[in-house]
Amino acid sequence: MRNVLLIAAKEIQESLRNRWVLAMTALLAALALSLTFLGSAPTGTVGARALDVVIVSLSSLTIFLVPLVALLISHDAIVGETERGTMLLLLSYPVTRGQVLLGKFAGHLAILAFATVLGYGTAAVTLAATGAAIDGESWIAFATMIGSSILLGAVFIAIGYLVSVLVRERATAAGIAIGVWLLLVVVFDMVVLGALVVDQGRTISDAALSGLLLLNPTDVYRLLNLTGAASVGTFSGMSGLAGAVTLGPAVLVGALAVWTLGPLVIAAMIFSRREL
């Protein structure tokens, strides 16, 4: 465990030198504050609670931004160090390849978690400082959104590591990472939506739809945040989907955990047998 923590600290220090942490935190905070003040303006008219509007806006932002950031910081974690020759130096110390992978994962996840909590938390604190009425249910939904955003980031960090151990060049890893982002964030939902429109409810049952959505971590995240709380689900326009898809919060969190552990374990197995 000590070796894992040391490698995680090394990743955090390198990110601080490269200003990754500052850049991510500033970006998330700026976008969150913009969505907070622009999105909460009509709440008095539509009768929605201000923080619920912010949760809907930030959840939609997270689906596009957090996976991209996670892939950008993780896609060259292994192949990049291998190309530079620093991986051989790192493995010359008394550490195993599994510890290296786990330490890097912990470091990158800590960076993403810090940026997410501080960036999104700034928006919530600012909203509360304006005197907006926020009840306990909204705070719980907001905390769930932050926690699941970190878990979604963990999923794509793990996927980035899997890409990184499968290729031999950083450029290839970058191209595959962008392709994965497009597939899971954009293309998958378009295909599912097209299939539902064509099917018109004839063959795709609610159970089949639930299974399809579990195949994409961004859809799991969307269901967890936009249908989990009644007030948020009503405002997000996904209350109908919540009635059709019978997946509880525990199942959705478990699905995100599986999406994290699966690629990470496979990456560890491949990395342990890879020639450097």
The other form holds:
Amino acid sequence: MRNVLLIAAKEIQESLRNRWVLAMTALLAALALSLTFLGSAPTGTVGARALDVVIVSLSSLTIFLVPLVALLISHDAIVGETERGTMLLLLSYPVTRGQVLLGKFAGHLAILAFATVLGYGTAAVTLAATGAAIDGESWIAFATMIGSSILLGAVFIAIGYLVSVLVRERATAAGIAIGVWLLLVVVFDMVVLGALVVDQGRTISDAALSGLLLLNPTDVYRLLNLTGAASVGTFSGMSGLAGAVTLGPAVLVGALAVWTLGPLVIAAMIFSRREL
Amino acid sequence: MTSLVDIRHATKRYGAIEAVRDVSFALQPGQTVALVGHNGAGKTTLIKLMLGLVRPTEGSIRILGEDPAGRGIEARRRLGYLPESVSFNTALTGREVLAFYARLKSEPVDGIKTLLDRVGLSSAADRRIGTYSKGMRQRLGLAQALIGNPRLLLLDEPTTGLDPGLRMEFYDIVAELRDRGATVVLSSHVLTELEERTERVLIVSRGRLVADGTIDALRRIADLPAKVRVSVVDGAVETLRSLMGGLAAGRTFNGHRFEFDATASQKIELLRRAAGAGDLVEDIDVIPPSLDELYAHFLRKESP
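With the form predicted on its own done, generate the form predicted together with its partner chain in the same format.
What follows is the entire complex, opening with the chain shown before.
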């Protein structure tokens, strides 16, 4: 445990030093702020609940951005250190490979969580400061959105590690990471949508659709945020889907947890068998 | 007495390539051992096997009483390693990196000040490693290997990138550690440098251990001729040559110097006769076969 914390602390220290944390937080805050103020323009001042609109815009942003950022910091975690030669030295110390992987995961997740909370939090706080009326339900939905964004980040950090232990070169890892991102964020939904259109509801039942969406962590995230709170669902354009898919929040959070632990455990197993 | 390192019939194959073939040796506390071999001979694989970074295909390896590739990581607390081309995260300072490694070994962080002094990095300790020269990184690498007074030090090509002054300091540190009972394994190409500083030499060639012993023992086995150089006054070359008459093959250098290749048994007789030549002889040097020559000899023997 001590070793895990030591490695996590070093990971955070390095990211602070090379300004990764700063860049990531600034990026998320800038996008969140611009979405908050530009995005609410169409609804005008009569827009019932300002924060709900922000949740819809921000979670759509998260689906694209958080997986990308998470893969960016994680794809290089193992293969990069191996290539630079620092892994060889680290593993000659009294530390297991499982501890190395877990420590890096804790560190990377902490960085991502920090950036998300601070970046998105800035937007909400600014909104509240400008005098928008925000009720308790909206705050809960907002907190859920931040929490699930971090969970989505955890999924893609774990997937990034899996990529990182599977390849021999950093460039390969980067290529595969981009491929994974495209597949899960863009291609998967298009294929599902296409299938639904062609099928016209003949063979794909609601249950099958639910199962299909659980196969993609970004869709799990989308369901969790855009259909979860009733007030948010009305803005998101997801209410049709929400009626069809009957997955409770517990199942969705569980699915994200499985999506994190699965790749992480497989990555740890491959890494501990790997010969350097 | 239990050995610090005990390797029995270790073989490591990567696909069809045998990087290490049936190697066995044991190292005792307080030994300084040179691991000699050309590039690709299996030195680094052997060191990685000792570190548990790779597992032997066959045979067994015990380091400080533990299987290095097993679950136990306790033994690594008493082990120092300097990789062939050591590298660190360039964003951190030397002090930060050493503090991290000291904590990983559960050693007090205060100790790194002494280490930084010892390798001469005190003044650069708070600079980013990105600004360090190659020699400074190598010194930092040595400092991290010394954390926690290891009982076994594995140094892979430790003196590359160090200037001559620093090399001397480096060997002083190694001698100090040995006197404290640590076993030091040095792999190197610069054989002449190792010659006076190691008690034992392991020569590897194409994955095999082709020689193992003290330098003196290897010299006896190889039975390589020593060089006896005799300088004579001008014009005395022929006199001396006839005096030595057929005892050993020799070469003449710039008119007043002979060099004979003399086996151990011939050497004394040669010296006796040269001394008998009285005033004709100005100087006599006896040069034993160097580690370089021994190395070349064992490699030749190995090649078909």
